[in-house]
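Here you get one chain, nothing else, as structure tokens; it is the form predicted on its own.
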Amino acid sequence: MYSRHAPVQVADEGTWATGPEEIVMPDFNSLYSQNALNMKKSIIRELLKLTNKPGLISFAGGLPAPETFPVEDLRVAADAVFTKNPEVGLQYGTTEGDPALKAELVKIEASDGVKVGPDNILVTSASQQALDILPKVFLDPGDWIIAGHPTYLGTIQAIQSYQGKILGVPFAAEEDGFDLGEMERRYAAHRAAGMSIKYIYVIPDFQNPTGICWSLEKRQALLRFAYRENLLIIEDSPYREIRFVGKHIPSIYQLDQEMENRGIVVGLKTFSKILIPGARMGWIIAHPELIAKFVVAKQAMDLCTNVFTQRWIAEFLATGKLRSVIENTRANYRAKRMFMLEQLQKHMPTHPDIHWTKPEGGLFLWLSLPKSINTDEMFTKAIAKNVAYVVGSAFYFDDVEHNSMRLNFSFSSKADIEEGIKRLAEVVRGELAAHPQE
């Protein structure tokens, strides 16, 4: 029974007291669908909860460095919007996305080698809802795809959402993509026992969260193995502009239109880590007719992107610079990835089993410890000496490994990069000693 008494005090859990009623609390779980009780929290936002106190030293956000944002040419966009077409701008919009920002976004793809028109692009709240549209137009109940091992927990979080499945595949120790050995035997293994697998997921440049690249190659292979297989191929960039080092290698999708052209390849684009991430704007491209099919699913989401934003990016794009933005950030981070390789290199402990990655781009690298080390753990004691990471084991969806992290670059300055990485030396030393190898 539901009393007009305002609460006065918490009874037992499940329960309100009123005064002179009491109020049970229903069994939301009961009502919940199958979707929602295989949804996770993400733990990287749950880790982030931690790490807001003072004087603590953050390696654990995927966050850009404010000082590249182009905030004066952003407001002069912003203002435009208002003074040549404020009742577009304040409108609704068509879901496929506002017709001037899909024509910037069709030079954007052009500047890269990739041939699309307005039909091959479906504008999204940034890649994020690009990955829930995925599954929930690809997969059934008890469906699979193949992804790294590890691999993004975004990715992760929206496959578990729609009850799907991942087929995880080992990076090779060549750090130049998938061991595409052990995937096609891992891959002939769950046909072989009748699994229903849709596509392939993954981020060639500067993966996250190891941030290697993918060689020419072995794109190409990835190519040939899905054309046999007759699978799609989700190519993820968030930051395939933001390279620092190394050479300039072709898209999956730009490879797909160069080989066989069969349109197999949807490609995942954000501004989020080239601009701003606030705009919380992104774009899909793909063949019209899995477009067409995509937009159907996004209605019942959203019916169309933020049209501000998008008539705001637009006006920015149509300025030409978000080149120098780019350039501006690659210089950033380039000098911030180079003193944060540096600093481990200093610091940390000579084991033979302490290794990390050195992405060419990007925003993140990966550092592994001893099998004897759980950074789940030893999180805490981060936390403690006021340093924060985020555990490896989020990546991972099967077979989980506990002995690595996730470190970013891009966010912190050089003074804390430099201190961050002492305390995190000062820990694994201290975990070192207290977990000797067996």
Ligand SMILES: Cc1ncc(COP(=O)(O)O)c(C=O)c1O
Second form
Amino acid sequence: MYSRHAPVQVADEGTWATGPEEIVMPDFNSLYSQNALNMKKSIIRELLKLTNKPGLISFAGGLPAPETFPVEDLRVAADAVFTKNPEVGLQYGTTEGDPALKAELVKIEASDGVKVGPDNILVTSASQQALDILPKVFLDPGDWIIAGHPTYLGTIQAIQSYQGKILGVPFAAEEDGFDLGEMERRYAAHRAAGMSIKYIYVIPDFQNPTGICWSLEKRQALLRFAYRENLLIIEDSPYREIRFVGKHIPSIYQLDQEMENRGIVVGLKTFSKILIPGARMGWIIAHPELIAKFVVAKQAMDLCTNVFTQRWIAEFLATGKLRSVIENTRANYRAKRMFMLEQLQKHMPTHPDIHWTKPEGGLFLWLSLPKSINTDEMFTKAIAKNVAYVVGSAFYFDDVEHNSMRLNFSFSSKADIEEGIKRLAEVVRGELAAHPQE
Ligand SMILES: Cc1ncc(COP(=O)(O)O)c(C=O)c1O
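The structure above corresponds to the form predicted on its own; please give the structure of the form predicted together with this ligand next.
Starting with the chain above, the whole complex follows.
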């Protein structure tokens, strides 16, 4: 317990003022659970606060381009919830999800080659809720998952808040998925040491943060490994539909259905990047037995996903306009991604250790700098020059690398991309001069 000068109530006025009295304040830390003590603030959200500076060009957030939002169609769909069945749309719903929305989700999955029925689906408050349900259901404190090194920060946060551990696997130099040989070696060493490993977490389509897309062969090899070792695969796919170049590759969920159909893949889907993120609407596809378990875990969180929003999105989907929204989004990001690559080529200093990924889809690319440059330390210099990125270190959970950054190309205008990359290149040039490689 500790004490400090505390606000005191001013008699008769019912207001508070700071006075000299010492009162004892509770030591909240002694009350937190181990899970709460393990929770870490999102570095991205903290850094994003710095990027509100006027005139600053931010490549930091993961925001979709607002010009892709079908505002008028969504307004009409929202009106329909009030006019058609308000007694349903404004009421509690089932935890599993609204039947009208689920019927639309079954069609969306079928159009991606995945055969599921309503019993395979749980509607969630976007993918982030699914990422919290998974460790809640599968991990005891000290249990492990396998994930890319680096990987999505929101997943790291969720795992750590359940006292889970992450076995990191580096990506292959070919940028076609994990280095699977390395994964098997690390997995075997952990198993030999008695570690309990529950699932493999992958973002096979245009990974956040690197933009890497898994090849067909690696997806199949990962499945064979999971079959052999009795592991689940969590396939997190918010960017799957946003492909600009290259050919379509089946999802791991589909491949399992075509290979041994063991039902070991859990698919995480969301409308955040293909429609709007503000609706907070997503869904899990999985074996019905797993869905039943997820339902119980979700019940304690929110009873059911926002019913009004489910019906709103279902109304919009029934118009059949999602396809054209996705086409429009793809065209928009394809142009911006090309443009950012051109600007990087034009302005970044030429150096053997300066390179970036050329993603075939998604919202991000990954820029690596020489090891002598620490992008955490460089961040404040970039902010001073009015340009922001996400420090690469935020996406590592151990063995942290400090010489990379994630750049978002979906949100900024072309003019801002040009100016922002120029500013960033200038900051990098300054760092190269200040920290020549040993
Ligand atoms: C890989 C990945 N998974 C999940 C999410 C969470 O998305 P949402 O909760 O908006 O569906 C994100 C968001 O950027 C992401 O990049």
